[in-house]
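The chain below stands alone and is given in structure tokens; this is the form predicted on its own.
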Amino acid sequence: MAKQANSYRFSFGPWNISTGADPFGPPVRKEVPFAKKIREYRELGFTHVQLHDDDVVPADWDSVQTSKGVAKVKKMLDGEGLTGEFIAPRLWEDPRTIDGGYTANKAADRTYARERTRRAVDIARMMDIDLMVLWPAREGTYIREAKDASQAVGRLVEAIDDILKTDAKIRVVGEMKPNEPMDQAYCPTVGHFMGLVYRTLDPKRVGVLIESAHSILAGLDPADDMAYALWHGKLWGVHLNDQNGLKYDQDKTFGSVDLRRAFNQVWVLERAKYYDIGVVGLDIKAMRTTKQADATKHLANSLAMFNHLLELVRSVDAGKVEELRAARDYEGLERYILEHILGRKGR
């Protein structure tokens, strides 16, 4: 089906559909099967699935096996008019990259991680999916003595080249997040990220994931995150969803905490014209005390926010905007915007 123009393409990840367990308690709610989720997504409006590596087949599969059964779900999405975004290796829950992936001391590791890896391009050959997701999890230190910060630096350039190498179609986007589950991370921000590009292999091909709240968990805030990014034309997938304070990643309902902030995003993203770029990813969880009955009601709701912030970013008056920043009336221009948000347009 061909995109309409203007129009926006929307994911979201089967782990967004959850039982609702977390560090301080279990399962809340019955797993939804990875089939029920497929089908939930166009129900709810979405064109597009998120997907790690072991979403699509098991890790430990062998070469014959993968192939079987990467077929199936592909053939489960083509079915449901789905289209894979993008497959990203899940290196972080393995025993063997406690001390990191790509960065870790032991060689051995690094090498599970690096094969892990190329397997996840094979995946997503498999899939027709050209899109690769590096969330550096576990790259980084609990300790600065730990590791040798500069070598580990180097070693995440590598590792992305090794990407580039095993397939010449494939772009790779860096996902930054400043901490959690490592207490300090190398590449905590985009800009981090983005000072690493320009040394990979093939810098056209690399490109940056921004995370609303991964933004807000390093002091910034995500819509100057976009902007810089859309500047260097490196831009190619975002997680929107919202974040209260400087905590852990809590992957709120877009627009719940700050809807000034979630207006923000989506005014940075129509201006660039994103929707001729890339994806609208959500990365959200449901609240813990969410019935089994609503388990996706976040979702919907997150949809429906972004929709309704798009309307009001389309119907601002750009003249009156230009008006208002020409004459440096910044706390008119304020004005203007809130009352714009309230709805109360016109005054």
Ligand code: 3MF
Second form
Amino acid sequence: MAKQANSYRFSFGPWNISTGADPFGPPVRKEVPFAKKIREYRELGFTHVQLHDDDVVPADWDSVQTSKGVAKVKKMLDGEGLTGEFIAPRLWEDPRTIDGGYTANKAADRTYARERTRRAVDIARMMDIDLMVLWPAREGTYIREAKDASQAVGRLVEAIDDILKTDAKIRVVGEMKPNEPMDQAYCPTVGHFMGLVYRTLDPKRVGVLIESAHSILAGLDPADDMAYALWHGKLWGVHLNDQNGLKYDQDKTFGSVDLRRAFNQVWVLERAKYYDIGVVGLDIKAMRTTKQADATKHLANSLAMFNHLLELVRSVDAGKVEELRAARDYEGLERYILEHILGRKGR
Ligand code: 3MF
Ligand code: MG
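Given the form predicted on its own, corresponding form predicted in complex with this ligand:
Entire complex below, previous chain first.
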């Protein structure tokens, strides 16, 4: 279906409809079957589905089972008029990835990670998806002495090269996060990852996905991180959400902590005509207190906030902003922006 001019497309991952289990307590909502989740997308205003390899088919299926399983999911998505946005190898749950995937100390574990990733590329190909997301969850350490950090960086580049060699069309995006589950990730920020991009076999096919909360956890501003990646022509995915300070990764509703920070993310995306580049992805957790019947409200709320902020961004008086910039009147600019966000137009 053709996309309307200037209109954004939205995605979320099936894991965003969750049971509410956390490290301190069991599920509080029922597991919603995958097929039922898929039926929610259109109704909520989403057209694209973010997928891990094992959201599509279990990781231990052989190639025959895998092809059949993938075809079934592809048909399910087609039937709902949905498109897969990306495939991400889920490298952090298997016993062989306890010490990391690509950077594990044990050679057999690294081999598992690389094989599983190649299998994820095959799944992407079967689903007509040309984007692979790498969130290097356990590629880091709890203590610095555990691994050789320089060697680990090289291993990350080799793992990306492996993907590029497996399929001539696949594009790879790194989704960087500074901590959690690890104390320190080897590639903690977008900037770090960009430093690797140009050392891969085919930099044209390697970019980044920026998650708001991950930038915030690194003490950075997500809008500036996005602008940085956009300058490189490398922002091919976003995970919009929000984060209240430097603690565990919260994946809160977009704009729910800091509306101005969210406004600036939308502003940067809009100025770059991101609607022609990629899909606006959300990565949001429902509160544990959320009842079963409201298990998708956080997604609807985030989408609504994006659209409200987009309206504000599109109604910014660009001339006025330029005038205030030229006069170096940033106090005036701050007032204008705050009043604008508050909807106090013309006062
Ligand atoms: C962790 C994340 C991940 C990634 C996902 C797809 C489980 O903080 O954000 O969610 O988004 O693996 O890239
Ligand atoms: Mg994410």
